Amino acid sequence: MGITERKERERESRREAILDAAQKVFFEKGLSTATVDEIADLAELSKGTIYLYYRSKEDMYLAVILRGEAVMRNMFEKAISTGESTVKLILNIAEAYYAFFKEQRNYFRMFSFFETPQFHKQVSEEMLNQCVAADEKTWSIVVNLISQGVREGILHSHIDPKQFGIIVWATATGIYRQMDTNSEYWHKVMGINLEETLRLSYSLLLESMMTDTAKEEYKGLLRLQ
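Structure for this chain only, please, in the form predicted together with another copy of the chain.
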């Protein structure tokens, strides 16, 4: 009796089709100005049907965020799958996050939105947990890499990989956010090139994380000032 299985597949693919439409609309309009009617139109379904597959507009938004997290994680996994040295992998993953920011701007923006207590209140716990789990997976990639660096003596052993991960992440994200929202302001009014700021912050962080022997060994790779 493969009927239930077929139906389950059909249900899943419809869910995805709805999410395709939702993603397109959210990318164009953002959460508050996107309308469920427009999503339904684009998906060529009635509004009622949308609500058979998702509890609310906010839940759909989170489902799209979940996709973005998968995209980012794939980029990260690719970045560390090259079999290179740990220092190079750290640089790769930093580059991958920057590439994600540049190439997947829409997802990046949705992430910022997600990071507010207000939004958490408007969303089903179920979806929220899924997102947290996805976040955790990506996060563990970063922390494992730092831990590996510590084990190999490349990074100072007194550092806590998790704490350094948070700091690096917070710094990069904060600078990206400025790039996204106020790049023109920083450039035209303040004469600041934020890419330079980003490079500087990487230098500082690597400088404070890496052991002297590793710095010496990877000098060429790092081009530290």
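Take the two forms, find the largest set of C-alpha atoms that superpose within 1.5 Å, and that set is the rigid core. What you see is a predicted model; the values in this text were computed from it and never measured. Residue numbers count along the first chain shown, from 1. First, how it differs from the form predicted alone.
- Once both forms are fitted on their rigid core, the CA atom of T33 lies 2 Å or more apart between the two forms.
And the form predicted alone, for comparison with the form predicted together with another copy of the chain?
If you are looking for partners or other molecules, they are not here, because only the chain is given.
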């Protein structure tokens, strides 16, 4: 191994060590209360060294989000690799997103960063571009699958795959956030099981986009489980 290659590997190893420390701090404290000093202490590096690798605390936060995005994308890719019908694959992705929410709760909570504009000012253009590229990869899985359903005549031809993807994502994410923060209220006060509500939303949304012929063929899948 040459000197240049060895130095590059050492640099990447240090970058990952910094990110490991940042992830631990962000999971415990969130973005607002976490400090670069805490991350530097945990990584056993100087604050100045941290800034050689990441321009801001927000850039580190987004770098951790990219890890979560990769985990979720891998779960989506696995969900559509089963060789089942397109309708079942759409349901598989929905279930994969739910599994991600349950198993990777800290990553899920971090995704709300993009809805908090006051934090965006410190994000570098380079990191923002990386996030956009990663997001496009994940969205392409969903959009391509919906487009496939349209081509097969299973889904209505007037459906815009991107629009419908947003509708499904926004609906599921909204319910997950209630599960995360207000589950006891909905269960004890309102008498609502949010998991059942989630599955009802899946079936209603999918049925609304399916052709009549497909509804008959896949009526077993549309029933709540």
